[in-house]
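To begin, one chain is listed below as structure tokens, in the form predicted alone.
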Amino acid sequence: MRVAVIGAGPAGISASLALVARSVHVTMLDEQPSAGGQIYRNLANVSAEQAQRLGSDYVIGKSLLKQLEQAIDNKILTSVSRASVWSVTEEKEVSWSIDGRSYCQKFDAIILATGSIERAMPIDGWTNPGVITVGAAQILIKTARYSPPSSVLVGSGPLFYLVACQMLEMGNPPKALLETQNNTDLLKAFIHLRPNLTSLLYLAKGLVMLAKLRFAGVKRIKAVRDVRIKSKGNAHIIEFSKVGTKRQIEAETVLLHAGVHPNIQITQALGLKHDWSQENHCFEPRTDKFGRTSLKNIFVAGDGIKILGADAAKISGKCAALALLADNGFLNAKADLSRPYRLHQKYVQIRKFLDVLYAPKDWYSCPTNNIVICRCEEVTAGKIREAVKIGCLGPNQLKAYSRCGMGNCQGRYCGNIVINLISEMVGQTPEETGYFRIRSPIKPVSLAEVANLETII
């Protein structure tokens, strides 16, 4: 049996290891130069000292990568790096490109472990040079060992504080954190807090990070809204309001973060059912508790289903692999898969708390007309609203009206904002509005690559 695992983050690696333990041959495809995903990015190429500075959660990945290397050495796992997967079919044919050359291979089963995407925060000035996402700053830290100096972070969420602490460890602490959550959010979130060991550990990690930032003298300003960025050269002035009072702060770099959501481009292209998550304000692929989809032998694992973090993603990857093995006779059909599932469920409760606490705000989820929403095609919120006024009722119609969602990212980053704008104007739910109809190629690919597609037997 041949299995493709798409994505080499915690879920993909964990799924691959569970499969090779049963002598199933795995081909693991990932866009990055080395395995690890965002959480363990570049871990194999950094020193122990550098890894330690980025936190204990980063260092934990060493053992996972070591197991992966052993499986590769034993020739039962094939790891394909720098592979941009641009097509996955119901017949389980996977096509990908590497450095201008394209390949296609048919598999018996597929596990999609494509992880998450950082949610867009379209505000005035977000397209200016020197304004990037918190996730992009983390990539710089992990790959180039560079932390942007004199930075101001705008937004909220676990990654928001983690990257702030990593910048601190790199010797360039943030100048300030402009946090969008407020005391009302905290009160609403507490209703969903059900203390268990997992929840308490997560809360403890968060409190330690906040204590580090406070001890280092990093300024935290909460309940900010209506943020605007005015840029000139390498200088930025961030204007914002807090409890009705206008304020501003200067910075050399501005880092934005509005949380993350599942990367659903492949699951949408496969025509799988998706459900709107009221908690995380995004579409999530519909699966059973082990990651099975409506298509036989196609599974989804990790943050590609629901955002629960790296630890939960590892368990999710293992659950998907075990379910695949059971479905195909490699395990007793009555094999007990409940234990890993119960472990996975322990992460769900703390996530409900975090989703409510750091929920996206209306002032950037449905921005004013002058704000660019689709960066690829330079479509503003105003153009989208104009299209709705003259009869556009959904994201797919919007492509014909404005080309929104037709650029290189294929709606990855503008999709949720488009849904919000249309739903608000038409007066319907996000599920009624729907998502962009995704078709292959999922990623940009040249005609030469398609014409010279090499089939692997």
Partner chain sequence: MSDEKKEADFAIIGGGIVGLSVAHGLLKQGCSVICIDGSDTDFRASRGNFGLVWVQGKGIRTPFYAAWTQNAARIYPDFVSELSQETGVQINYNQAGGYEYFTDPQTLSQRMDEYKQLKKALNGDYPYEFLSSSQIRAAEPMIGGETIGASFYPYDGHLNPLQLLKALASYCQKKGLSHYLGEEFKTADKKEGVFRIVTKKGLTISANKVVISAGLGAKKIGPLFGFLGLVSPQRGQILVTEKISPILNRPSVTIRQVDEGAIQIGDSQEKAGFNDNETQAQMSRIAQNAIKMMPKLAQLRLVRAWGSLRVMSPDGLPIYHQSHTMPGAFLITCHSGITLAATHSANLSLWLTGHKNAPELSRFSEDRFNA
Given for the second form:
Amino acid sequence: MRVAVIGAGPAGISASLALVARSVHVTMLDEQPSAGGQIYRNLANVSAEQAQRLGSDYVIGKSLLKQLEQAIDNKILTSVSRASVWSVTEEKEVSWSIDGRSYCQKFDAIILATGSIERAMPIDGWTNPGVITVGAAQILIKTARYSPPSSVLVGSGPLFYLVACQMLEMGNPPKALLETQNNTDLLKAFIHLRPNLTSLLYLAKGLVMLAKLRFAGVKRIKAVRDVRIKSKGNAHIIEFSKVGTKRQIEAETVLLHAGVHPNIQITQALGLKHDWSQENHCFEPRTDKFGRTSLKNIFVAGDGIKILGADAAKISGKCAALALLADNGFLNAKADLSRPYRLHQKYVQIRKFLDVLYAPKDWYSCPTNNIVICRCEEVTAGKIREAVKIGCLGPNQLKAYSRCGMGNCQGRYCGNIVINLISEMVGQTPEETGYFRIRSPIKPVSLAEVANLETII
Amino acid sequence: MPKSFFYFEEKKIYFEQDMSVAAALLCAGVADFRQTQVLHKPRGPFCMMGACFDCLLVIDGMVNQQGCMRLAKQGIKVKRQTSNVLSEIN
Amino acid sequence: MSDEKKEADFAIIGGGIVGLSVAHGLLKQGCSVICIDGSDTDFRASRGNFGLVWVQGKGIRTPFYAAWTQNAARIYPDFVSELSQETGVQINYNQAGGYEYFTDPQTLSQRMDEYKQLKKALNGDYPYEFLSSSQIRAAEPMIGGETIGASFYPYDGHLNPLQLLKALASYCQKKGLSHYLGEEFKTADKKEGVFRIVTKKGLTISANKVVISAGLGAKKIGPLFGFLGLVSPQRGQILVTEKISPILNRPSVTIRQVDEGAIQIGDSQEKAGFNDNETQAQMSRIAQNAIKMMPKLAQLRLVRAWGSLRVMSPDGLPIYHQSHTMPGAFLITCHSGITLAATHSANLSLWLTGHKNAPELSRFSEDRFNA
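Alt. form predicted in complex with the partner chain, vs. the form predicted alone above:
Following is the full complex, with the preceding chain placed first.
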């Protein structure tokens, strides 16, 4: 039996390890130069000292990477880096491209572990050079040991504070945090909190981070809204309002973050069922407890199903692997899969708290007409609203009328905003509005490569 | 060992191992990578993980290269991508 | 969503290119029109097509169809310019002629014979030409590889089909079309000469005449009005490359450069039921064929591919038919909705209103399948 695992983050690696432990051969494909996903990005290459600086949640990945390395050394696992997967079909054919050559292999089963992407925060000036995501800043820290100087972070969410702290540790504290959540959000979130040990530990970590930032004198401004960025070269003026008064601050780099949601590019392209998550305001692929999808032998694992973080992703990867093994007769029919699942559930409680606390705000998720929504084709919210007026009830007709979502990123960033805008105008639910029909190639690939696919048998 | 560099429009950009072209340029203070096709506005890296396609550059004559997905290599020639730069067929 | 009437002269079921072209013509005649249209995820040939306004190769053994198509192409410039003017939508129609390329001498000589006969059948009115291998290479420098010649037809052309759809919708709404969106057809009946149509969401509309232009939906809806509804899906797949500077002067039946600069390639005809996925095998084959014809395309990056379902009648020709059992109900279906849009507006609409200048369309009736 041959299994493809797509994505080499915590979910993908742990799924792969669970499979090779039962002597199932795995081909793990990942787009980055080394395994680890965004959470353990470049961890294999950074010094111990640098890893320590970036925190225990980063260092902890070392053991997973070590196990992966052993599996690779023992030749029971093929790990393919820098592989852009551009097509995955129902027939379980996977096509990927490396350095201008494409390969296609048919597998018996596939585990999709493609993680998350950051939610769009379309505000005036978000397309300016020098305005990047908080996640992008973290990638710069991890891969280039570079923390953008004189930065201002705008938004909210766990990653928001983590990266602020990492910048601090890099000796380059952010100039200020402009936080979009307010005290009412905090109150509402606490009402939702059903504390278990996992969530208390998580909260404690959060409080330590906040204390560090406070101790370092990083300015935190809460309940900001109507943020606009005016840029001149590398100088940015961030205008915002707080309790009705207008204020501004200068920065050399602006970092945006409005939480993360599953990267559903491949699950959508496969035509899998998705459900709208009221909690995280995004579509999530429909799976059973263990990551089984509506297609036999195609599984999803980790943040690609639901955002629960790296620790949960590891368990989720294992769950998917066990389900795969059980479905294909590699496990005793009576094997108990419930333990990892129960472990996984521990992470759900704190997520409910975080989802309420850091819920996206209407002022940017349903923005005014002048704001560019589709970064690729440069379509404004106004153009989208116009198209809805003449008959776009869903994102696909919208694509036809406005080119929104038709560019290189294929709606990865504008998708959710488009859903908000259409749903609001038509008066329908996000579920009724639906999502873009995603087609291959998921990443651009040369015509020559498509014509001369090297088939791996 | 001398530091590695690549060219960004005549300018030498030094980089260290494991850096992408986009990361090396951001480290050097270059955030404006291209001009957009519709509104002709400046645009630079956004996600740094291959998802947004905002960091497109001309690398060794090839247009539409994702700067964040290409590891920096000694001596490569990198250029801004202007809005009228379309792929040319040689 | 302009004027929300529930009673009108005409009710159109299906608001794609075909339905809206007919609505366009009816509104210009002064009729009141309602159109109901389905959901965002319906199979929509109007959204997945190649964007050619194309004459050559059509109706080779059915001159009346070739003539119908040729007439549509000839009146196209006026149709488009008026639409653009009224709506401000840029359709980017370019009618500078188009090619079909040949790699096989036998196919080429057969096609030469066919065009000669067709021209004769059309009393000399079929202005095609054939280009030699060197002539076609001079006209289209991208051509290389195995191409040995091409046919050329001067009224062939191409446009942005999505903009055409948008322009038609916005024109019709401006002229008073009651356009109900997201309303899937459920049932219909006819009482005292009036059709009553009910949608799944419970909307009820009534009209003196009904036009069914529901594409593949005609298979289900047609029989309720006494039609055979003989349509079936044929999948076509299309590849689109990155945008590049102009390299193709004219479109061909399988490769064209679109207004925004991308090269669009499509030449699959597959039986795949109601599956409109793109497939690995076809994508490879389409890419291979394109490279055979134009080797330099190999270096271009593919950014998108899609499959879409053509609406095919048993003989591939349009069906224009008034119901024998429920007069006043019309079935309109074809797989060349873009090409025929101009004539659907200008001429087919006259047939629907029973105008004295209406074209004679009996050869397009469903009765041909009863024999």
